[in-house]
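Given next, in structure tokens, is a single chain: the form predicted alone.
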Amino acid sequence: MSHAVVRTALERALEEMGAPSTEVHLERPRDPAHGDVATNVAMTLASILRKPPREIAEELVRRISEGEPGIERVEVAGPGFLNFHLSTDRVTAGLREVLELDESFGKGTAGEGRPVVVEFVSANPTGPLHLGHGRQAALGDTISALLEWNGWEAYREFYYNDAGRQIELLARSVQARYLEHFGRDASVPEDGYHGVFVIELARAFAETAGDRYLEDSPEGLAEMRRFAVDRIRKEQDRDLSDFGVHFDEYYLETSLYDEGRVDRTIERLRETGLVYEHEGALWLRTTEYGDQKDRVMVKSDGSPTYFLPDVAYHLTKWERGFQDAINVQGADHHGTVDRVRAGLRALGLPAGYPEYVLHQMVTVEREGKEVKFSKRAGSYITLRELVEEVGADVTRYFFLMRKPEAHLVFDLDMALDQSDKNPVYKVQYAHARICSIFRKAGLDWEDVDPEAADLTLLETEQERELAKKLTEFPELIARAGAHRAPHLVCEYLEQTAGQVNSWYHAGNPTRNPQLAVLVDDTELRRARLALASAIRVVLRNGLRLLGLNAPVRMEKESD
């Protein structure tokens, strides 16, 4: 791959000049005519080696022009640019790659088989699921893909938390409609649920039930409680099933009692001479491991607080073999990743586990005015309704397209377009596209073979750049997959996606025939049918790992 092979040359040169170790930034020069690949390294080391950036870019130079293979030439620009001009050599063999490691193209090694754990989601199960969660799915699904693909195993998993304060107020929004429902006076808590799937569910209880229940008892209220949670949670699931996400384990809040592991958690903790009372409460000296005050364990009134649990959980994927967690979640969580990593940092758990990946709210917008409400949920739109708008691909796509510590508009009418101006519609459009190549060619894909074809014949500019840009995907994946950087992989697409259209359409062979890939020379056909095939290698695993469809045809494509 180009950047591979560039950074193979620099990393060599730069251990020959005794230069420090650097991470080294390598990007595209937007004119082509600048070369390659291009890298600012020389200026980032300047005031380590003080030494000026154009003469340690020299330096580079003289170095690697003894002769790197796949490197046709190195210039320097400006006060210390390196611009790297590969061989056609090199671009070929990319191509090839791509061919030949067709669906692993992209694949890496760095996570060399160890498994993380990868915590999203993890909805209350007092409703539907809003748009953060949906968010969540995608961002947690698609880095946990990232990570499969860089040689990690990953391990996807949903804490419920169905113990607590919320679930008592589910109950009682529960119990209101259900008593309402055989006309008694009733009202819902003022902080409890008052959406119409709370009705819903009363009336689904009420059939199941029928009046027993009728006269408030502990044992009714814990049976509309049970009824609820599990309503609740199947509705969950088959929703995030439908957006295409799926778990490896759905972990329970309740076990962590029902097994001890909040007692054991507290007794632990007890013997690192960190806990003391105070005003009635159980307290923990947080402050020892960073954390801005102690926190409460357990109140006066003995019940825990939130922290409590959620140390005993994380407790438990360490013990569970996870030395490397990471937990997707909301902006609104940042108050409790400190306190989180003190309290395992107290059980001797290592400085920043688990790592955090904090997302923004999300806000949807039709003909640019915020739309707020649901029919069902009431103070939100569900994650169902909009899915059922704008479709799974589409959705799954906006929630992925911007990172995740933006805040993230949701274009409705963007997202109804199904024209190239939607971004995911634009990148099926060019893998369906290449795909009506092979059909009026009446081949299939696999017939390519690549070491048949002259690649070397791809001499136009716009098919020896997008023949580069196909080669960079194993670096790009690598990078989104450290940075935990769905994003990264949408604009890669949508650039790509941009080159292939305007390769498609000019070679139009009623326009320009002598740029068609079914020319009738056969060698040069050979070429572009072996360019096409790598390009559709590309988009597919791309749109893949996001979760996507890489559709064949679709509805409104131009041949």
Contents of the next structure:
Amino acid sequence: MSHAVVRTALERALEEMGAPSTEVHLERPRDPAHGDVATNVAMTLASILRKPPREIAEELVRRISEGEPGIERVEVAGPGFLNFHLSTDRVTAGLREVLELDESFGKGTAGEGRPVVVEFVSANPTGPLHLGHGRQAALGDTISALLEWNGWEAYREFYYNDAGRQIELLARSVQARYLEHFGRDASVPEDGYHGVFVIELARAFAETAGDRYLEDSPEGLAEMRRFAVDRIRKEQDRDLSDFGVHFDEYYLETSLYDEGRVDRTIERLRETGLVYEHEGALWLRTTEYGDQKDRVMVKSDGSPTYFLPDVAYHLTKWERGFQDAINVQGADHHGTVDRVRAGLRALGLPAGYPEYVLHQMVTVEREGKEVKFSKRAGSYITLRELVEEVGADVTRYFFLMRKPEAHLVFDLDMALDQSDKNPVYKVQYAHARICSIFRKAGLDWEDVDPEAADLTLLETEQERELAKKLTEFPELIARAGAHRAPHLVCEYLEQTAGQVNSWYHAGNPTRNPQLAVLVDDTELRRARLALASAIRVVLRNGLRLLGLNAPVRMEKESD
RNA sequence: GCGCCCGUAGCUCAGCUGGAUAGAGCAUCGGCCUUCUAAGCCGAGGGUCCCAGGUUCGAGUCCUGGCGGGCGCGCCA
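The form predicted alone done, now the form predicted together with the RNA:
So here's everything in the complex, that chain up top.
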């Protein structure tokens, strides 16, 4: 790539000067006037060489500017920066690579094909998914995609807590509504589930089971539990599927008990010598590994706490061959991180396993005020309600556009706006506009032969900047993947779309026919079509990575 | 009280391994409509980067101490 030219030139010049070998840091200057590539080596070497940075910089310039191919000129600027201006062919040559690689442009190999399990959503089957789950679904799915783009083998996993007390409460809640359905006196437990969906569940259950469970019985409750969990799981699956999220595996907590993994985990922990009894309960000395306090594994009544199956579950990840595991969870669960890791370390797993991406909560605002309405769940807005109102693409993008650890304000007014003010539409429009140029020209993008185009004709500043932006895409994907940061992709797409839209509009034939893609000059037209085609590739790849559509044309929704 | 996260323009937020004059969108203001689609375009104003120290050629970024907000600190899940 273009940076390589500069790097080799710099390294050679430094060697000639007898400078100690250092990491040469190259960066893309924000201001185009500062050239295409810049470096601060002269400044970092100043103290080592005991020379003023500008003096070092000037010597480097003397050694480099002597006819280095691809480098048009080098300048010293500011306190000692070196600014490289590349020749246009060096800047635009990258476009050929974009077109050749097409759907795989942006892919990297950092993961070397290694497997990584990404756990996310992991909602209890006790009600409809809320917005926190939605954010998590978008994050987990996209982080998985980012890892795949960087050469990992991502495995999307959903852990079902189908064994605990919450399930019992759900069953009790359904039972109460069931009795009410038949006109009996009953009330939902105080800490039970009060949403409308419980009434729906009870009614549906009454329709299939009839009135034969009006007497309180273990069998009846078990039937209701099974029925409710099954229904809710199906509903959650449908909501996630409509949101474009699919899992490779649903791991059931009950299976940990059924397969004896929980008991085996206790045994293995006992062998570490970190287990002790206190006031009738069984504890693990997690403080040994940095936890705030020791944790109870088995309560004095003989039942395990949540901690134990959690450790057993994460142990299976390691045993299933995942040396890398990422958990996407709400930040309200961060208290469990240290203890789970401590439990795993006691069993010999490495520190820091698994890795966590903790995200903050979501609030929805309309006209600057928070809205909390919900028809079905009562106290919270469901994912489905939001998706039905603004669409899956907009919902996904909005959940991804902020870094996970920051609180997210979902602006409904902006989400419902179908103009370029809405970042999602802005990016999709940019893509559709480029596609429309090809329609207008009566061409398919496949018809564009990058080899036949003279890309040095793309010499306006706007086109050079655009070409640079497009060729930065792979680097961006690498960084976003390494940081587990989908929001960087959103930011990149929005910036790129802005540049694209402005390039497109500048070439409006009624205003500046000479700047239009479809100019009369055949050679220039060919070059611009190649650029347009490269734009299409990058925008589409970015949108797909985020799990959004890349529409060829935009249909206005009239309502 | 202890731990984690956040604090950047009126609002919502970016800001890479510490770099040049701190950026974007929304909102506001000014100018543009017979289109490679004006649900748009061009331009402008707007800043104590929470505060105080420190590290160094250089700090929004790193360190220490405060302040403000969120979350977590059960033999709950």
